[in-house]
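In structure tokens, one chain follows: the form predicted alone.
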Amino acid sequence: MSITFDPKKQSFILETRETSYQMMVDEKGYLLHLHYGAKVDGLSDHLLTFKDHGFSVNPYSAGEDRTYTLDALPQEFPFQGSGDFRSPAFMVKDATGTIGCDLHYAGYTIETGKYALPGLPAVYALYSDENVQSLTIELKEERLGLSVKLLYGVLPEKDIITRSAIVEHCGDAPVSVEKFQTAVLDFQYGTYDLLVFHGQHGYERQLQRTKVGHTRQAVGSTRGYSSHQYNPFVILAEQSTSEGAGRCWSMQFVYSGSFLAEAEKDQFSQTRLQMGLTEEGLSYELLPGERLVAPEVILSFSGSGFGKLSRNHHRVIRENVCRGVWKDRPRPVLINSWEAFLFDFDGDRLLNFAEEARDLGIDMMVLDDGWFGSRDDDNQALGDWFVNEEKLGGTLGELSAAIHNLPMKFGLWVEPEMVSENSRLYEAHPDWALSIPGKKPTRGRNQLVLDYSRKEVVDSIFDAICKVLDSAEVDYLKWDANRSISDIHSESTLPGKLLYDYMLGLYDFLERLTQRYPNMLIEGCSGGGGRFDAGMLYYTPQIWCSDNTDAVDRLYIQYGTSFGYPTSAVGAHVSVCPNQQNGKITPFETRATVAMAGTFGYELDPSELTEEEKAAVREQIARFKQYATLIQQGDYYRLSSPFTDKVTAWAIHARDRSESLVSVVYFPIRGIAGNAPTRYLRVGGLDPDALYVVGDTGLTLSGSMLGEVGFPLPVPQFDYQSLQYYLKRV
């Protein structure tokens, strides 16, 4: 069994293939955290120590025992009001405005299978997942009439434990939840680093590693979305941890809205890591009989470094978060109209564009922004979801049919969460846009955000989008959202509930969309990577990784992304040079190599390619399709870092280690290019006892030789040259 309860010690042990998670109810009725890490025999309650700590208060139930304080004990769900002055996971305010509660253990249940969350995305179990169980631990607050249920899901074979929580109001007077973190890990000793993934629009998920000192470190988003600036995925690691060795723990939020992750080293050198909803903007009122569900956090532990930790997350995201027919299916190679035309197109130009792309072997043409309402620039018509037939020279159905007759698949861009002030929708329903009465609204990209906390708004936009989709054969939908939420006011939703309820509305829309169009591939996007998170991947099995398509910048962006997300989720395309985002010039082949660490496609105009470039595109597509299943379903290994190494290299191994695709991109060597040193590459993770043919090098080497010694790379002939090696087990 993966979950066991010892009634004598009142302890819970959750076990996966290589890890154990331990907690216990103490004699005062408080739930204490004991251990999360490698499997151990027995219960680690011997680590609990008690002494009289000055200025650490004692709960009333401790009587005159000054040695008992929650300020110094590891807790499973710390709450404000307990005397623990570290950052709490839970704060609740009563009808008088007083903050404080006292949660005590009330019982538990163990069930077969994985729990689900009403209205929220969550990890689910497959039929092939063995011994999956869920644990519910109930804590009660008698004064306020609250029940807090802590949810744990255990996927033993994937070394994954999930956390969620539900607070239910069973009392008489209203209360409001002021802070609600999903998961907490308390470490009684140790020195750790915190790894976070920061950035900005066009340069997302840049790795930063800092020591956790005697301070509270916090990262998160208050933008209404998970954001370009900080990703809802963090790692706590021992300071010696590397890619292939050392202990590390991770938290990944299955949520697309504002979030908070904190790491704190306290006065006694204990470390707390936690993740959940952000405090800013949260004051969620609960009336008697109502409840609030904390979005899920995915936990994992690796005793073998960051690589294994990443692969744990890759597998659970790919197999137990992503859904639908496209989760395991190789994705079509697409071309997007945006970089070719922006808003300047008509039906004939689009059809010619598609024909030229089809001649290159591209599978699908995606019509980006500008096909609806009076949308000839980005200052108008968002929200007017009806086809501009005059611009297209016909109906969307006719254009789609013509493209399918090539034959080719057809895709469409939408931005359903936004509205332009210059639009029919805003003219009819100005109250549907989030804005503060008496205050001029803030604008982003000259647009406002629709109030998705209101069901009538979601229903109306859903109906309009479906009317368009029903009018044509649409194989793919790109869902975009191009600004953050700043005006927190709704005509019908309390400000403290707005951002959370907005996400419920978004998820409701997406759930209905996936149910209505089960064969349609949906790609998430928010100005590229502004909402790149596990919550969106529950509905959209791939996300546009970044609006920055420059191959060199993408090495850094995709490197950081790879720590928490699989290649199958990474929208990556070959684009024009000079690059439209930063003006950089990189080799055509290198752009393709980097894009093959994702879903692969093109952002360019085929009519502007030379014959040599067209031949290269045909070869690139054929190569990608040859390796598509391996790229999408294989195990990803970071072989070097763009931040520290002279080459950036990665490998994708088949699960059975029968084959591998190794990709390399050279960084320039200044000053000694005419007499450059030989560079060597080690490829870990292969079967050490098997022999592998290494591409066309003429080498046949054992997996152990490749991992421990490596092989020489040729001297690069130009800056940012790339190479790919296909390794096949003999």
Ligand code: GLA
The other form holds:
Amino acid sequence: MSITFDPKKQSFILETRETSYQMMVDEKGYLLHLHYGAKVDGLSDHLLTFKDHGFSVNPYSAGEDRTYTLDALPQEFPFQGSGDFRSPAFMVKDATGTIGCDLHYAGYTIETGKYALPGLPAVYALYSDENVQSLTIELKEERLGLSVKLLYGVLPEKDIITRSAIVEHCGDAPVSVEKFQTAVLDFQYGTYDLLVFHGQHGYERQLQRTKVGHTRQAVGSTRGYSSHQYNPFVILAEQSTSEGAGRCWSMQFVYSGSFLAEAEKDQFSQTRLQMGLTEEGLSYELLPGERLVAPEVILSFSGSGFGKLSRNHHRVIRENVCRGVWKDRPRPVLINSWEAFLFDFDGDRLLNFAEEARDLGIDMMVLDDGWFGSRDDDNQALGDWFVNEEKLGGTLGELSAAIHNLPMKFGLWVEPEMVSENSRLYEAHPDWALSIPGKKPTRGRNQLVLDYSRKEVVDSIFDAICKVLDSAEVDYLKWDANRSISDIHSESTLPGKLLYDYMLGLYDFLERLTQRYPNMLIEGCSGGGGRFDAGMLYYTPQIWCSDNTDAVDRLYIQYGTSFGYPTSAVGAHVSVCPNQQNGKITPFETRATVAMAGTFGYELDPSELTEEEKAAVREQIARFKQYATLIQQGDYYRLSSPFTDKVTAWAIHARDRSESLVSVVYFPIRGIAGNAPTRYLRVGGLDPDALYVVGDTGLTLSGSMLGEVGFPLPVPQFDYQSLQYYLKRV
Ligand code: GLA
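Complement to the form predicted alone: the form predicted in complex with alpha-D-galactopyranose (GLA):
Shown next: the complete complex, the earlier chain at its head.
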């Protein structure tokens, strides 16, 4: 059993292979959090201490007992109105504008299997996942007539616990939900660091580690998307925690819209970590009978450092979030037209492009932006989802047939959530774009955002996109979204509900799309990695990681991304030099090494390659295909960090440890290369007792030797040189 309830102690224990999560209902009916961390015997209720805390208020039910205050007790779902003045998870406003509630325990149910969240992405269980159970704890708010159900999913073999919550209005006057966090972890003692993944367009998911001091640290997004700026994945770690040792806890939002993650050290040096919907702009009115579902948060704990924590997330994302036929299948090596042509192409050019790519061994040609309406630059035609047959010199069906004849697969780019003012769609339906009456809307890339909270908008774009897809053989779709949402006003819903309802509209579209085209591979994208989250991965098993294709910048971007997301999700391509985004020149081989830590493909015009480069591409593709399953399904180990080390290295071990692919990129050396100090590399995580042949070094070393002692790397011959070692167990 992974979930147990002790009626005597009124306690719940959720257990995974290595972790235990504990809570209890106290005699006043409040749900207290006790422990999340390594598996322990017994209940840790002895940690609760009671004393008269100055200036901390007491609930009425405590009578004259001043030692009982929720301001100091660890809570499972803190709410505003309880006397806990730390940041709450739940705030609800009544019809008079008064905020304040009192949530008491009302009961529980335990079920076999993993709960689902209708309309929202969520972790699901596989047949092979053993002893998966779900717990629902109900809390009731009498005055307002609310029922709050806290949901817990336990995946014991994966060391994963999921959380969600549903507030249901069973009363009779409207209320509005002003804050609704999904998951909270209260730590009664300890000194922690918060790890967040910040960035910007073209430089996403940069790791920042800071001490949690006596302040409230908050990261999140109010952009309507999870955003380039902060990823909805955070880690709280003890200060000594490193890649391979120490305690750390993670929260990962299975949601693609605005979010908030907070870490707070309180007056008694207790720490609270929480994640959920952003409170800014949220004011979700609930009429009697209505309900609101808090999107899911995936929790994990590792007592042995960040590497293990990341691998827990990699597995759950790969196996229990991603769906569809492409989940486990090796993905096609693709070539994308964007960096090759931008908008400047016609049918002949595309066909030549595909032919050249086919000759190099590439599996699929993706036609990026510019194939529809009058879209010859990025100022117009979004929303006009009909093929520009004049530009293509024929129908899309003809083009896709010609490409399939080569033979190659065919992919297409779309940006369905947007509209250009200069478009037929906007002319016909100006009110479909989000804007505030009487205020000119903000533009982003000269485009506006469609109101996806409106069903007729979603339905109409869905029909238009399906018409295009039905007219040709489309094996792959790149789903882009190239601006943040502003001008929060809709004809169909209240401003405080709009961003959430928008996401429901988007997910509804994506769900219908995946059902109608079950064999089509969909790659997510939002100006690169602006919506790189577990919510999108439920519909699109891979996401374009960044518009920045420079191999060196990608080392940092992919390093940060690897903390929460598997290589199977990371869209990565080889592009030309000087790099189009930052002008950097890196070795061709290094660009391939870095792109092989992802789905692998090309973003260049093969007709401009030298014969030598063409030969290199052929060899790279053959090599990638040899390792594709290992890369996609293996266990990822960060061996060093681009932020602190002279070489950036990572390894992907087969699950059974029979083989591994180790990749290394050298950073520039100062001075004379020949006189440089030797660098050494340790490769942890292999079978300690097995022997491995280490690439073509001539070395055969045990897993323990590789992990504890390592081996010397050759002196690099040029800046940013890369190496790959294939390790095979003998
Ligand atoms: C975004 C994407 C790019 C490309 C362009 C097309 O920036 O991230 O890969 O598709 O849009 O306009």
